[in-house]
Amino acid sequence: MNKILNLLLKNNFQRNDCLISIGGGITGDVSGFASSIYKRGMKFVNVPTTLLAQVDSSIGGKTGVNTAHGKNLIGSFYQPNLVVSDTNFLKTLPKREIICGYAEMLKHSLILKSKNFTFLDKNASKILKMKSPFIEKSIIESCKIKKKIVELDENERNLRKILNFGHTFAHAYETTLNYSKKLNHGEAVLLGITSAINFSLKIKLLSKKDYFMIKNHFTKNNLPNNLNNYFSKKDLQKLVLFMKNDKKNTSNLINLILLKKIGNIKLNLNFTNRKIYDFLKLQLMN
């Protein structure tokens, strides 16, 4: 961040000059945040080069940086002047990065449009192998979902919170591992979705039918879904602490976005630290 701002200052960039970001989500987030605070806002163009960035972070205007206290706790809402997504960039990505982007497409399908989940469930293997026209269609449809939500609630006062489905868990998982390469953001989101549907089932919000449809999707496509591969019971206190520090919380309780059924989210459900601790403990025992 400091390097970008110092470069802009050293070269006396003006507010009507343009900062162009070419890269993944972190590059876009940091560049967008720098653009938003430099002289109170300069032009910004985002060219996302990863699937995760193309379907998620490049859309919606959220910018931010991580700290030791949690993920994206410092940031702003700042819309780019232009986003250019080219699927040719995706041909250079390893499988692990494709899965990270797929995580957000899966999340979008679960929170708003059940027919999108049906499409992913039928064509996931082709999408993960970057087959045309399946990859293009899945990107476009995913972007449409996020676009619709952001247009209705740009600054996340209410509806936009559904885009955080699985993310309260996911951000805690990333932060606990110090944002290491052991767990990428998209992989953390997949673990977060798994935790969210497990919790939704536990409190009898989600039906077993929809639960097993989602679980089967994870299994047949070999998507990360086992917390035990990343954490142990010694991590429990830290996990709960980071969930407690999540920016969506408005009290001492932990705020979760949970699933009622595929395509239907329940907002603003609050739970005690003990409830989350006991749930995660049980997950790590399985």
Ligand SMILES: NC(=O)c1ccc[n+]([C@@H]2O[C@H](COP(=O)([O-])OP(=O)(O)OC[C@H]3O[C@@H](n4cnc5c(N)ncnc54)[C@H](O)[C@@H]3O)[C@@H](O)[C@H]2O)c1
Second form
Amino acid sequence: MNKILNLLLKNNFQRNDCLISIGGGITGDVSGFASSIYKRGMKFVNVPTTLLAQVDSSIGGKTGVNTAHGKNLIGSFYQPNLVVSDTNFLKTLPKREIICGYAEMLKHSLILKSKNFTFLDKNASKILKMKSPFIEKSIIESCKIKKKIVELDENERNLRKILNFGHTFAHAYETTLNYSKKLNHGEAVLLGITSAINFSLKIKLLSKKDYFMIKNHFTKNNLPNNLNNYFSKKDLQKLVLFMKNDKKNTSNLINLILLKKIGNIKLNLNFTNRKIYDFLKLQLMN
Ligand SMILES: NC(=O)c1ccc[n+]([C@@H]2O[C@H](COP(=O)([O-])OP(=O)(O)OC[C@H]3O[C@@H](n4cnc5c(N)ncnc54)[C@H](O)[C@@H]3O)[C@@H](O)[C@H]2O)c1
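Give me the form predicted in complex with the ligand now, not the form predicted alone.
Now the full complex is given, and it begins with the chain already shown.
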């Protein structure tokens, strides 16, 4: 971040100049944030080169940087002047990064309309193998879902929060592991979605039928979903602390975004630290 700003200052870039980001979600988020604060805003073009960045982070104008205190606690809303997505970039992407992008596609498919999940459930193996035209269609569909939500609530007053489905858990998972390569963002999102549906089932918000449809989707497609591969009971305090630091919380309680049924999210449910601690403890025993 400092490097980008120093470079811009040293070369006396003007507001009318354009910063072009070519890279994954991290490059895009950091460059977008730098563009938003440099001389109170310079032009910004994003060329996302990972699946995750093409289906999610390059759209919607959220920019930011991570700190040791938590994920995305410093950032801005700043729309790019242009986004250029080219699937040719994805040819060099490792399988692990494809799964990370798929995580955000899966999230999008669960939050708005059940037919989005039906499409993904039917075509997941072809999408994960990057087969044409499935990969292109799924990227476009995912972008459309995000675009629709962002256009209705750009500054995340309410509706846009549904895009954070699974992310309160996910951000705590990433921060607890210090954003290390042990757990990439997209993998954390998959664990976070698993935790959110487990919690939704536990409080009887989500039906067993919908729960098992999603669970089967994870199993059939070998998507990471076991917390025990990454955490043990000694991490519990840290996990809850980071969930408490989440920016969605407005009180001492932990705010969760949960699933009522496939395609229908329940926002603004708050739970005590104890409830979340006990839930995670149980997950870590299974
Ligand atoms: N702003 C938003 O709305 C939003 C939404 C979702 C996620 N995010 C953020 O996005 C970040 C994750 O993005 P990401 O998954 O793209 O991670 P990333 O930017 O770390 O990229 C993943 C890896 O892929 C490499 N890479 C990039 N393009 C490549 C290509 N074409 N071929 C081969 N390798 C390539 C990168 O060097 C990196 O090692 C997280 O920090 C997350 O918080 C932001």
